[in-house]
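Below, in structure tokens: the form predicted alone, a single chain.
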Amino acid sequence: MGKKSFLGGIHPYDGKAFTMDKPITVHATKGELVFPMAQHIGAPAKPIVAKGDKVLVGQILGEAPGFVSANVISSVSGTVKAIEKRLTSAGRFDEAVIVENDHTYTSVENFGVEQDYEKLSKEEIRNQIKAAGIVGLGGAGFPTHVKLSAEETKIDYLIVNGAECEPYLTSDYRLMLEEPEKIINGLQILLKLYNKAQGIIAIEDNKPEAIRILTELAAKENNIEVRSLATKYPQGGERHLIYSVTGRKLNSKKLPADVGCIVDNVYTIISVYNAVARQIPLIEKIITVSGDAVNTPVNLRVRTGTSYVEVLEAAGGFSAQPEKVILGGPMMGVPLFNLDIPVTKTTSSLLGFLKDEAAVEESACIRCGRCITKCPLQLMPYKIAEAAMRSDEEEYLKYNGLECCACGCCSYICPARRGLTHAIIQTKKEVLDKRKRA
């Protein structure tokens, strides 16, 4: 019997062989560090330090101004050099705190001191997760304490997203091999908040060693199991993952909690463990640096605020001038035109390619219907994209354009190489922006 999975989806070249056997190595930060105040969904953090202030590892630089926001925390000790706008991966200049690293890595009091989380109340656990500035680290950046505010009686499943379905990315895979105990313990911390919930660690079946290790550890727990999923993109998308694990369906108008689920990425769970059991806030990221244009593909542990110029240097630089550089996976990542931007909470990879596979001339739609058969949400991408290109909002909404999750399956499979996803998402943004202004 096959594994339960969603309809549609694709099987792109995965490129994971570049780095899947490369253990995580620690990058020693060299230059100044840049901490943008907008690294999450919600209101940007507000700086609470000033130019000239001395700061410590683990010190809050920017405080969350409201419930849907997150603290931004220093990953080094040093001096605040400036508070000014800097270029970020969003392609805009955002307010940021610039810290000159003193390379002593002096930390705040109790940083890294273990505590017995079994003695903490639910409120104390949630407060520590909030104070640590933890957000969804799979790319979305939704503040974790907000997600964990769901009513206890509503939640049946806490799902750890170990699918890592984007091609080339292996940072979550390496964490599952190298820090599996932290995943189990982090999940147990969250299960304390939802006593009736079951913990599910969901992993694609192209990662058998991670499945083996975590299954052995989970066998010692009565409320955690490992679920092997079919390898298929976008298996790691929240809606698809929930359906594959529970059979419950989610649309854009619902949150996972509305169908009894909370989903967290592997590194988010480890960050919860670090914050609650070891009093270490979110100050690092694990980054895959890969692609055929990279000299020495690696998995790196990097302090937030580090420039991607340094990250690339740690991988030996480019072997030749790449045609395309991407932050994130090749399916949903962001093309980069400048590497002098900082590592933030939500970035997971830096990819360099000698050839830009997407740079091809479009031709007319031939009505083959492949985009429909591969859409994991059973939409009609070519119809939605046509409406978007005509700026026909009524038609766009009629074909449920707002349900698109931007996975890119339709553009990938289209024989006419039409930029369906781009057209659909651009219009989605315009429609949502208009509704916000109304």
Contents of the next structure:
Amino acid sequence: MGKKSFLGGIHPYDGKAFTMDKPITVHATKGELVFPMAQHIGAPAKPIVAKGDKVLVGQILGEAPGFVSANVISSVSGTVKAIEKRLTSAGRFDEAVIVENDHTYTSVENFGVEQDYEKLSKEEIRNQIKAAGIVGLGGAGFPTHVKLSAEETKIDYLIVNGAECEPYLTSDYRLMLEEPEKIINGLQILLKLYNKAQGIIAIEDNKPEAIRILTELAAKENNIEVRSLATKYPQGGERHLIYSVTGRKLNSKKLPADVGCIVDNVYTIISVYNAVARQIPLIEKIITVSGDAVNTPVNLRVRTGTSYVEVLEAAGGFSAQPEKVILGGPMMGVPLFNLDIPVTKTTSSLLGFLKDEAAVEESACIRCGRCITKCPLQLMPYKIAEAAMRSDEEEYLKYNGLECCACGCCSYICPARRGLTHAIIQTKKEVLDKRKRA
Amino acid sequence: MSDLFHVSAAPHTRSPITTKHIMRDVVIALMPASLFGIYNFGLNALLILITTVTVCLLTEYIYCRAMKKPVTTSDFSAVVTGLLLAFNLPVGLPLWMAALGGIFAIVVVKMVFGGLGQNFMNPALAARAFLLISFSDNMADFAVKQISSPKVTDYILHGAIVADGVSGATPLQMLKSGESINLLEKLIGSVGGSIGETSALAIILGGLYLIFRKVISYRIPVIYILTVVVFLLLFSGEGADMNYLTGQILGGGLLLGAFFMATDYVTSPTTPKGQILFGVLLGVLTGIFRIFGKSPEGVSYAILLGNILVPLIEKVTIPTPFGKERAVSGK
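Right, the form predicted alone is done; let's see the coordinates for the form predicted together with its partner chain.
Starting with the chain above, the whole complex follows.
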């Protein structure tokens, strides 16, 4: 039986073999920890501690100032060394709280104390999730409590995104193998909020072991099923995942809730479980450290705020000076020019490559149309990019440039090596900024 | 740890297929027809092939150097143009005319419009049209000229033919004058015609290779050929006469045009719907030209005319983006 899937998409070299069989190991944090206040979409958190304050594991350092925002929480105990601007993965100097680790890991009251979430009201569950500072951990960092504010009657499906379609990334895969019960229980917590909804755990079919384990567990639940998806990038993109699972399509202006869906990443669901059942806020990330420039590729459990310099050391460092280092996957990840930045909620990998595959000479467009056939949104990337390069906004909009999801398929497949995605996304930002100002 | 790494926009990985790979695949796909042309027409076919390919490459090289632009000859596209141009020439054409065609294709049709990707017409076909207008007699002469003692200068100036070459009228000329033709000969291609158009088998082999390697989509060639068939059934007055129909499909430049010229990336629509529309348009035009035109063939002009309409076709066939359809509800 063929699996329902979207049109377009690509099959890049997946590189997952480096770390797929490496169990998650815990990294013991060393020196200072840096907590940027902007680790999510929406308004940055406001620091509520001051220099010299003693802080505990699980203590709120920065408070969400509005609805679309999230708390930033300390992952260690220690002293606030400074509140200053530090370089972040966004490539900016953002306000951050710097904490000196005292290595005692003294936590706030009730931290890690299990509670019977069956007895909690919907209101209490939502509050716990909000307080725990949980955001979408697939990359975009959309605050989870905002998604969960959708009306109960509107939602038909709660989808756990276990596609992990980006090459090299294996952190979600390892979590599905190692903590499957937490995924099931985390999903049950959300299903309490939306008890008419069906829970679906969607996994690409290149992860048969994860599918097997979760299918076994889901068989005991009457409202959860596991769905195997075709392995194809960008299967884990929200719009594509929803289509593959439900057949419902949404455009750039619609939210998943508009078509009756809420989608959460595997680790987001586990974080929900941790927050609600164990009273542990979001203070750790699973980071895949991989690529041909890394000595011993690993999956690491890391406290947020830890420097990537430490993360790299835990993987044995670089075997040689890499040409390119990326946070996130090769398709949509952020390139770094140095490693002196902290682990935040939204990054799930550190990749080092001996060769920069993107550093290739661009030649003339030959109108081969590959960008059109591979575009998972049925756009005409070469036309949109041409309009973008000419700053022709009218033409850009006519060819639906704003629909682009930045997946990178067009640039990946372009035989002339043109930077299509970049041109399209750049102009999309400009157009949207202009509209915001207007 | 202050080492600096490369920074560039995502994606950070690229498919290994480049423009060069694609052009090389096209050259490979053109090999069966090239080899058959040489087998069928002899040494002079080889000379014409070498002439057009060399002239196209050289012209592009000189043009780039003279205009102080980056030299683009390494992308193989000039080789493709050279081969396709030779495919469209009668074997008796003097070499200097073939060379002139090559220069015209590269300079006038390709480079002055900005080079690869910028031309609005297929360079090989436009050059053929240019030669047809300029040297109508030579271009329509498919007869073998026997020369007792061939001299190199004869090749260049008059176009000599080796003694055992295939001669005579093309299948389409025969069909036009009411004669019937042998189907098997047509399929294999041991008949008169342009160098690369006679063997249906060799062309289909190359075409299938391109489809298999995903260089081209089946849409344009299949729909083009089907449309011609339907059009001829309806309007040729020959009805479902199998000899006539197969002669029309296998004869002349239809297969060559459908697989190799109509699918030219630069001058054909990039949208899936546009490719269907383009195939139908070419089919109808070819039908009109073949039935009502004075000359028996019409593929070249159908494609050239179609090329001009490509921007319009693309404009009216912009695909509907994912999720932009009106109905969103339901499963």
